[in-house]
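Just one chain is shown here, as structure tokens, and it is the form predicted on its own.
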Amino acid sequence: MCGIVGYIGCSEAAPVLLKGLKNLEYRGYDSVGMATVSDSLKVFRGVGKIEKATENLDLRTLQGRVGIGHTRWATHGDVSEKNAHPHLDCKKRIAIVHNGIIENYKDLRDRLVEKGHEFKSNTDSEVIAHLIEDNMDDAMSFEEACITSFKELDGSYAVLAVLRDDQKIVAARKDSPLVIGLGEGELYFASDVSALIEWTKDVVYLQNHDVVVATAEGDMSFYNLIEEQEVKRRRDTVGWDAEQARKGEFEHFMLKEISEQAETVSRAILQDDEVIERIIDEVRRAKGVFFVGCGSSYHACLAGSYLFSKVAGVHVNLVLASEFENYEHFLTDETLVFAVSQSGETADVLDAVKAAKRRGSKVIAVTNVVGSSLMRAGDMMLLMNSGPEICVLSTKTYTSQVVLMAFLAYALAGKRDDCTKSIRNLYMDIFNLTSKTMREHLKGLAALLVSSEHIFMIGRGLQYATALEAALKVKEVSYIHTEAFAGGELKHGPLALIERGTPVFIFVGRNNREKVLSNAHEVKARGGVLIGISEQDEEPFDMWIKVPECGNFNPIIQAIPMQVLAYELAVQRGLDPDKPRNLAKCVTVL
């Protein structure tokens, strides 16, 4: 969830660095962090927003063309400015910034403070720049003692280390991600390629266990841990420029987002017709199917298994990412994992993916994010074609998951064209849902709704998939307590949550239409406020949002227009939708 930034080049390294964590504040963190090197090593940390952190910084005084920069989301250690990053050694010669979580830090710990070292955070991560400094002190030169480090390491990491009076950052990756920029003479580090677009996008992936040393000349040489060799890694081209990445005339990236879905819903199917082919073949030669994701995506995996179903008859197992691992026993190199995350980075998924591979199966990536972990991991990959998504919330990669799901399933049952113009088809539909009239028109629901303590949400079938995708927006971005549930377990408790005023949402759809309206009456009769979501309005609906029946594709449909809805309740209550609280875009830690 932390953000990393690194530059050395020609330039005045803390401008870089400042910038490229403003592009990583989508990412979520609590405190923020910079060290420049010159002819000394000078350090920033502070607590709180870049802005509140850094409105009494003055960059001057971080002078130097090399430096590495931090935003922090607390995993060990509380927020406080003496954990945030980045962290140094006794002597104050080594700064090192670090996302992920070292899992046998206490060990490490004891070791090193039994040798006289001495700690002044709680964090897990000061252990590197400890380690560096004891192996140092062996003798070893900075690479040769950064590498000895990370080879002691266990758990996750992805690390930019510098020392005083030395022109290098030493960079290392595992299982967190980090990507490195070529400039002219220039190299630029961070764990997402957002942050360094606008000058560059020319880009390296590191790979697992990679260890980088980067010179002020803008050389670099690549070892590998696992290899214990020097290994060659290609230079790749990010497909989408800074641009895609500002707000332009939207007030906040949610609302831009939502409104570029007719684009992305669209690009979703531009997808190799060979990989589609090959993908479908080990569909059908899999004894055992699963789809996997978290969140957004495991609802979009949701809404998968039904059109899997109904559309192309085949079964699918679907699992939380997070609880992949105990069904691990059924897997065989006979099995075939859909494995689904935006940003390729989410360590339930990869962790997930690991399971897989312990068992021999193979792995399908879904990904919005070339170059991602997810990607790599893979044997084969779907990728969204969203273009960056900022907002902390899924709203336009959701969409895409749901339209690839869509996609799949048709062409497993040899539809595929039918699929393709269906998706073209909903280009007006999707456009006329993010109008300015439809966003005035859930204004004012969201008016009636801003101070509800509860909302609740009842879809059947694909509605179902929506309804618990709906919720999840409301809750995230305007803490109103909001959950969904399946039409039919409404009599099986949920229903004591209802009372007189209680809003409920209903998900309506031609083929559900007459059970989950008799749910909608049940909701009625004990006092509760019905909002339908439906072509047509019904006679129990207190209010009513208009969209087009779409059948199969009622997913991506209905899912709009409560993306907008969520994305009014969070300002309409003070609240930045960007940035909601306790939560990151990018789930790098278990």
Ligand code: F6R
Contents of the next structure:
Amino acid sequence: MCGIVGYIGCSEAAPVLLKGLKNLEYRGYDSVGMATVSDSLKVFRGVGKIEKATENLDLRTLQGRVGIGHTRWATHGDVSEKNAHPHLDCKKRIAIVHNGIIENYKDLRDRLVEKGHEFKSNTDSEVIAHLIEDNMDDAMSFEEACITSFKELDGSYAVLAVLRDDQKIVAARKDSPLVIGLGEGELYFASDVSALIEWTKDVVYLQNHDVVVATAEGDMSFYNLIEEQEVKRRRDTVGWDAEQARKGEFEHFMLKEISEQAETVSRAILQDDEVIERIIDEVRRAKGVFFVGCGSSYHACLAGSYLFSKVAGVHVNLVLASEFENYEHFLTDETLVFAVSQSGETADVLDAVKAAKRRGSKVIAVTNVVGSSLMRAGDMMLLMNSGPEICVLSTKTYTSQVVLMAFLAYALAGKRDDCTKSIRNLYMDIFNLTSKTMREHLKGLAALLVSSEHIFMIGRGLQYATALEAALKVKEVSYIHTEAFAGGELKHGPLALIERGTPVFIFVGRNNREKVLSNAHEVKARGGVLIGISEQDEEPFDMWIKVPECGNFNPIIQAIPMQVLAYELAVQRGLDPDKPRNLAKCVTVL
Ligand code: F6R
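Right, the form predicted on its own is done, so what does the form predicted in complex with the named molecule look like?
Complete assembly follows, chain above in first position.
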């Protein structure tokens, strides 16, 4: 989704904003803009990725030690300069940047147009600037006008607002993330901490409905729109460091993050014993357990639901977060909901959590981001401990999610030590799967597949979850149409898609080898080209990716070469694997 940054302090704002925006570009990237405050309001807007949009920008034209910036991922209004943020009021005194969606913008806009306001863009966000202006016309101060305006907004927002003649930033959040970095006499604002950890690790996470007024002296006062009073907010320290959010020697974040998995998988099991015990007690006590997530997180939930069943004999209802409302009537105060989200900001997941809370159900937040909305909304939480994931695609956080699910399943079965041992044993296997030799092998395979129009993937049981995840990785980064099917479903329809030369990946686990190989033969008989992912080369395979057999931990081991393959396909097709078209890391709209 969109990303916002702000700076107020003793340095020029524009270079800080530009750096912050580059750090946030993974959230959305169809246009970019900045506004700084000096003797006048200086504004820049450009279309495209930041590098391109700002290539001719002279930062000296954006003077001022107060500034706000925005990287956009279009929701309302097409991708154009006029729709890029910041948005201004009629008199060009107020500039705002906004992440989220203003649901009542049409009503507000109609009312303001009637009063003579002129709108320049097709966005929902512009209404905020005019609303503040309108309230200031009613003799309110800038801060009062902001507070009054924010109270009128329905929907979600993280907003930064500046005024031409004022060395201040007014910020607010509701259901969209916003964090403040505390420097020496300077303050940084950003949609997430990865944008500002190169300047400071001391932060304040704004809570829902908070408004903050920040001055050039580094002072801040907090006001909560619901409590209707000044509030105090705690200072936190971020556990991540700036190095983790840099590419280092890697060409892309995707490859860096894939390569970190020997470490991140081991880190995922470093959990507080007491917390695990409490969660397990909750699972045992619950009358109904739900796993809820989107995209890759949902696939991790699927693997998790099989593991809960196989290892612990516990039944779990698996639901896509965006479909969760259809099950709301099953929820009671005895239901336990695991909400799984890397970012902890996915709107569909947060919406599901709200539904669970309405029914009095308990929520376990499983996330990678400390201070995220999900973490705050959960009754208990489990952290993935993966470090910042910058590439839009989930790689290391997917495997960490699967590890966490496996860890809980084993703990429920009283076999936590077995899980710890197995995860430790994966270290060398993961190291080998992310080695240069493996990458070269997969580069060769990618070269054979690079012009494919369709790719299919099949697996059974835990390998079905991996097939779904692998297909998502390949399609979203290479734009090759890739679909996954449960092996047993092939004959119920998908087999019709197989033609001579159609590439089909077969994920084999020792426990269902015969069955999935019989599916492989069905494909082979129709001319499909088979690529096996398994411990041994099998008779029908045309090509083979060798992976060790790891039983219940196959979803981790088998996903990794597919992440590398997806990466190689994107690179060979001349695409940027870190920023696939139309996608954003953090999906904060429903
Ligand atoms: C795929 C991918 C997405 C996310 C999904 C949920 O590579 O990254 O499918 O998994 O948008 O995101 P989180 O886990 O942040 O809720």
